[in-house]
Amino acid sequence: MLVCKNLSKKYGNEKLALDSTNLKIETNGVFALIGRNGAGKTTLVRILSTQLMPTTGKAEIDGMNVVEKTGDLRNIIAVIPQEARPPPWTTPKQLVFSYLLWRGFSMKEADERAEDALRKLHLSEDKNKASRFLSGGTKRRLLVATVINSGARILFLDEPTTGLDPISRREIWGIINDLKKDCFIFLTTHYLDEAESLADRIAIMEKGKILAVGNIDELRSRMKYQYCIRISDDFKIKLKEGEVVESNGVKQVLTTKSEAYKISKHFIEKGAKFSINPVSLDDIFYYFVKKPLNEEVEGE
């Protein structure tokens, strides 16, 4: 289990970056943490992988305080921080090898370790390359090439796809698809879809607190409305349950099975263009946060 109890964080005078964050989970499959700019998602990734002292409160991995058992932890832990770049100097294969070597893994069992590596996240033919030379998206990609077969049982990857293109983006999530089978995954991402697509379980984060925690279904149970209704048309709506929300020019409808049944009907009938779908995970998070994920809010 992963546990935060009242979990806080201040940096000198400012605000609080963690409030009070609690937080249990199982140590297995995918965990998603989403938030906006400045929610508090680094800062609480920062100290569960002992990078960073809580203020207040405490946080324990597997049973391990993450204060009081560091060494322990960093013997299972692997990290992606957000802010991280490859030295320019040294190439995919010396960043790769080197850090298997710091693992623990033996010359040989490193070196093997390393080629598959870069083999997997197609980096073989520019592993002798210097990383100044690489480009941003290939940077991001030989970062989550050091982790991969790095045989940590957890991995913290804060936003391990930020910058990439859309192919990139996916065969990472193939990556991290075929790790969770023998390692938990602590994500977080600005990529809503990113987040439905990989996560067993999703939290909501704002202003360093946990909002809600749960898989797609159990958060869409926790919504007033579970169906969304877009339209681009500009049609007058009556509403007898919902509500409505404009966004980009594109109207959403939120609403009740029944309801979105009706207003379908009326839309067909007078041949309006339109979808409908339950509420994806973006209306989820507007339905908690009651603004866009592309906002910030202060501090971090």
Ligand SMILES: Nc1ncnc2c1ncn2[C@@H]1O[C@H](COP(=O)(O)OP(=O)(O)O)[C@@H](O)[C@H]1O
Contents of the next structure:
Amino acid sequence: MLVCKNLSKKYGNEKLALDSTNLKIETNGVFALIGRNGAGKTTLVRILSTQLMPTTGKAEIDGMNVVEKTGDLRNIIAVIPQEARPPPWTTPKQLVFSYLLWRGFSMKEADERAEDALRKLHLSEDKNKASRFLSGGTKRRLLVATVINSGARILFLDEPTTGLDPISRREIWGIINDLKKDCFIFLTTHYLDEAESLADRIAIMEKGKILAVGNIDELRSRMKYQYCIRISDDFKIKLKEGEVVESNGVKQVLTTKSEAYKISKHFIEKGAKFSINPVSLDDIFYYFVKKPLNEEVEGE
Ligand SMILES: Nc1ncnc2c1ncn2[C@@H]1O[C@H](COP(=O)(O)OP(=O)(O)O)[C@@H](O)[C@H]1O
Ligand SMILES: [Mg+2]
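The form predicted together with the named molecule, contrasted with the form predicted alone above:
Below is the whole assembly, all chains and molecules, this chain first.
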């Protein structure tokens, strides 16, 4: 279990970066922490991975307090920080090999493990090239190669695909799907499609607070409204239950099943152009995040 209890972090005199964060999740599969820039994702990752002290509150991973058991925890975790880039003049082989030596493997074992990791991530051909000549996607794959044979069974990947092209993103997704068989992956992202396709469980973070946790069905069932109707025409909508929100010039009606049924019928009769779907992670995220923090969320 990974447990955070009233975990807070304040940098100097700034406002709280983490504000009494509470979280309880199993340490298996893929967990995605989603939130916009500045929500507090990296701060939480840095505290959980023993790189940063919380201001108040506590956090434990599999019974180990992140402040008291840093040595034990560091043996079982590996982190790829958000800002990590391979050193420009180091080759993939040198980087993976030296990281494994640093993790405590013998020269021989580090060499074998490095070769194996490079092979698994299709980096063997480029293994002796200075990293500065690799593409952005290949650099990210290289960072993943450093950790996959490190013996860590908990991996923190902080925004592993930010700034990558769609093909490289898919490659990283494939790697994460392979890794999750043996490891617990704690992923942060602001790409909601990434969270939706990779994660078994998702937490929504905003202004240093976790607003909701669960798999997508659980998150959806906690919403007041389960259906989303998108309308491109300029129709006036009278609603008994639901709310109208506007996103990118498209009107969206979030509503209940019975109301959705009535509205669709009305639109069909009027010949309006519209689409109707169960709410997506985008809608769920938007719904939770736009609520004032002190407003009670349905189902809590
Ligand atoms: N070293 C720091 N010093 C001061 N403020 C920081 C520092 N790191 C992060 N913050 C602030 O803490 C908040 C949360 O940041 P961060 O954890 O990086 O969010 P995220 O990863 O979700 O973008 C932001 O308001 C950010 O400006
Ligand atoms: Mg971040």
